[in-house]
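There is one chain below, alone, in structure tokens, taken in the form predicted alone.
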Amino acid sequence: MGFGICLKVWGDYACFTRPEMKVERVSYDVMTPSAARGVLEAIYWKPAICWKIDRIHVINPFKYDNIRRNEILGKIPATKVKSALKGKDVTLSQDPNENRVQRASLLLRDVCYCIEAHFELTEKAGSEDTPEKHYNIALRRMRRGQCFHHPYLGCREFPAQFELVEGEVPSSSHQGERDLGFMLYDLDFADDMRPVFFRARMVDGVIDVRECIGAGGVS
């Protein structure tokens, strides 16, 4: 396994929404990568690593449930949060009976996944912070089912159960090549969180994250 890591992640709902359906939440087929980084994140995560993707297996067929759910409109500005730190007297509170809407959502239900991913440093680790270090803690802690807080798939009210895979990665229901479109594959933040996509292409039930992008098919 080197420094890579496999994670078994599964649960009974899971959104990964689409960006161009943000309003009528509309789910990707599959787990996308920065969903995923986000599940390892939730488990171990320091400034001196940054978890890459490299594969991520789909275990369960695909199923969706539609639903509607209530959602509160908008978010509190991030200026009012700036202003609250400098000690300044605003209201960080949202009345839930004012702003509620209704709306429409379409869900994958019964979700399993397996993600192999590896870590690298980065310029913010220092001398202390070697890979061995911080592999050996993220082993421990995904066996303990440890978290800094639980993982979910996509949004989080559908939460993530989630165990290492130290064996065979778990076979997929899923047989022969598909094409699953264009993907958000994360978000750019050392350029304004610029999101970038890429074309995914899964064979039996892998999506292989990194021959997908060496295909050339980030934008």
Second form
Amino acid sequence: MGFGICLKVWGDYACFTRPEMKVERVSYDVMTPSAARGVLEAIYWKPAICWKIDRIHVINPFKYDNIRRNEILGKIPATKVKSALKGKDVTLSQDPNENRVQRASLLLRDVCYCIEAHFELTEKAGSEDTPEKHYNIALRRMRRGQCFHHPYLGCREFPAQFELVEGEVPSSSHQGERDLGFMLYDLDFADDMRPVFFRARMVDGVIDVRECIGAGGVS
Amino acid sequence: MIIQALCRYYDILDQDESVKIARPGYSQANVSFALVLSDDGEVTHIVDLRSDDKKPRPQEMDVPLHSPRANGIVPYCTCDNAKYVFGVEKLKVKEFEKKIAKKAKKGGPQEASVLEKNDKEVVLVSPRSRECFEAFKILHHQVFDGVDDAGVRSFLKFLDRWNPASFLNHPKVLQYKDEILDGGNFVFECRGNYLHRNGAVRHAWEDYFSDEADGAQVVAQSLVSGQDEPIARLHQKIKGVVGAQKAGASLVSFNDDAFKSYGKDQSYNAPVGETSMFKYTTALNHLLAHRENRIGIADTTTVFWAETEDRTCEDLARFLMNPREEEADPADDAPEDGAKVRDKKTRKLVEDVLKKVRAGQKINQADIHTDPETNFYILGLSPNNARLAVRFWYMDSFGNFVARVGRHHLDMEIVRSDFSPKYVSISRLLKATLPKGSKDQKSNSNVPKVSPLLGGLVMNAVLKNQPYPIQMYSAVLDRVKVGRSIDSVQAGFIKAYLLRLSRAGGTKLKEDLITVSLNEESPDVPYRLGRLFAVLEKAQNDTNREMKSTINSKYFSSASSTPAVVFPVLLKLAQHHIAKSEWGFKSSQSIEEILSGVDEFPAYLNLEEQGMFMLGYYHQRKAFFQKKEETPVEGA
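Can you return the structure of this protein in the form predicted together with its partner chain rather than the form predicted alone?
Now the complete complex, all chains and molecules, led by this one.
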């Protein structure tokens, strides 16, 4: 925990899709821990480390918006990709004009979060992988605004801007306690990609993920 | 969120004795006939349960669960249609030839026996219908073997004895032959009791149902309860959303590859426990089936509910969102039925609440007869093929909701004629953007041509007490310009829009200049110009009533946007009218009075100023007609 970081992310739109309403998308009220993990991994990740989200500060008030987007129905089948890898001649594109579908989304407007997180070393860490090293690389990348791919807020279409918070965490517009219900924590990739949910409780704009999970009794 | 709230509402309904809602293992079904069985299992009578209407409608009953069935053979317990109950079906001749006769010719096993045939239809025992009947029989033996009850015994006897081939030989059946085969459902009656309501039957069914549910299932953490429990693979369909498929659409479904993640199939993509699934679908279907909880806003079907058993809440909410339009004469002496009395009470309640909102007081328990802290929800659904999309979702305390919608009605308040509605429903407000008298505006058709986005935006503004969407405002302005007239709904909205905008600081207009009725003191130039236009129009009208083209029809649009171009011409024209008319001196007096506050005609009016222009025009016209009660209102 000594190597915790605090990253401020913000953007015009965000959609942290609820799994039960992911076809006609409806967003959670706040960023999910797995989305926060995705943001951090976009900036810095190596097989030797794994990011753990500690706290999410919700700075802006909740605002929703309703839009419709053109999307497509299908996926490129994995088997086709495999045969392409073997050198066969297959098309790997999709024609948006053929299987277009319009889907509605209820999404968030004008969001701003502060992610408090730390990382742990994984089994893949070698002898030269020290926490100090990775911590400093991460800090440097965040200060400079470097990233592997651009971090986004729930959907790729909603890019996130970010900056490292090195002083005070900005104050939140939320006061008091608020129960946000069950929220996706993350997927347990070790156990057949099982989704894990936790009961999110926001106190004065802060969701203490570790505490919530401890209280809720889920892994 | 949505699903959780619906589950909680199911629990409330479940507690409430006065509400008919399906318990787990049961569902509502439309039943057409009851078969009365003797102790020996003979059908002694057939009772028609349908209504006496012109087009008879079946009765809704609480029966053992009718799970979704597509092409497979799935018998239902103690309530099913003729194919399953009698093993007989009716086919059109064409279908019969395609399906059965061809196979028979090819030398396939000819099992179908035709009972009756005419030009159009064939009544027969097909291999499939025979299978259905057998499945029906087997199901009931599974459920009821070992149940010691006279009714059950006679029912099983009936099943064992019944021979589908003898269908038409039965005198009672013959009587209702055609209706029976139309696909309606049957229930059974033994010794004066419905079989499906019999205690022993229910008990046996519930045992069977819960055993069935425990079978090989995926267990995972449910996202509703957070507990590990059996997960529903398919969710029950939601019925009653306007524009959706008739058989119902799903709120949670994954019918295309693009919707799946991490290799999960169907509803395992979103793990919802079986019980939670049952609860939320049943509660939502219940809400959609009840008029008190449902309103249509543009293409969105909206349901709302308060987390309480108390009905006053719903009456009040309904009235606030969708006020009755035919409320013109409150002093009506007609005999009052229950609904009207309730309506009157609600209206009184609304008046009291609005008084409080106007005074800026907090709404308390005594005002709305309910705890203002009760959770209140609004869910807007619109269909997209076999799926439902959530258009908007609102949750807040009931007190806040009432205060906010009350604020909306107060902002919309405007001087009006006796026959226009005092409170305007949201859907009526949306129709203010449509051509007057057009088919779309008049009809209550389910798919009005209002822009689909406006409904959600306006609702949002009302519920959050935010400025109204500019899209709606410009749509109304355009409509007024093109229609060259303005009614109380449009004027009310323009007023409300400007009022909220100035409150939010989005315009230079001062809040106290935007009034309910004519403000002769107002120094606002666009407002004065609007009034001037009304006066000029009247001057013309006083002179000559039978004109085809008036200054209104020619200049309204340009006067409201580019006054400097139009008004000098109009004023010149007016001199002729004034000279001719016996009321001329009055007109020139008003023109003088109004122009005293206008230094020069602005070259151009922006959207807000155009609104003020129209408001001034509307107020001035209303003021003319209020002074002289008898003046007929010409095509305003």
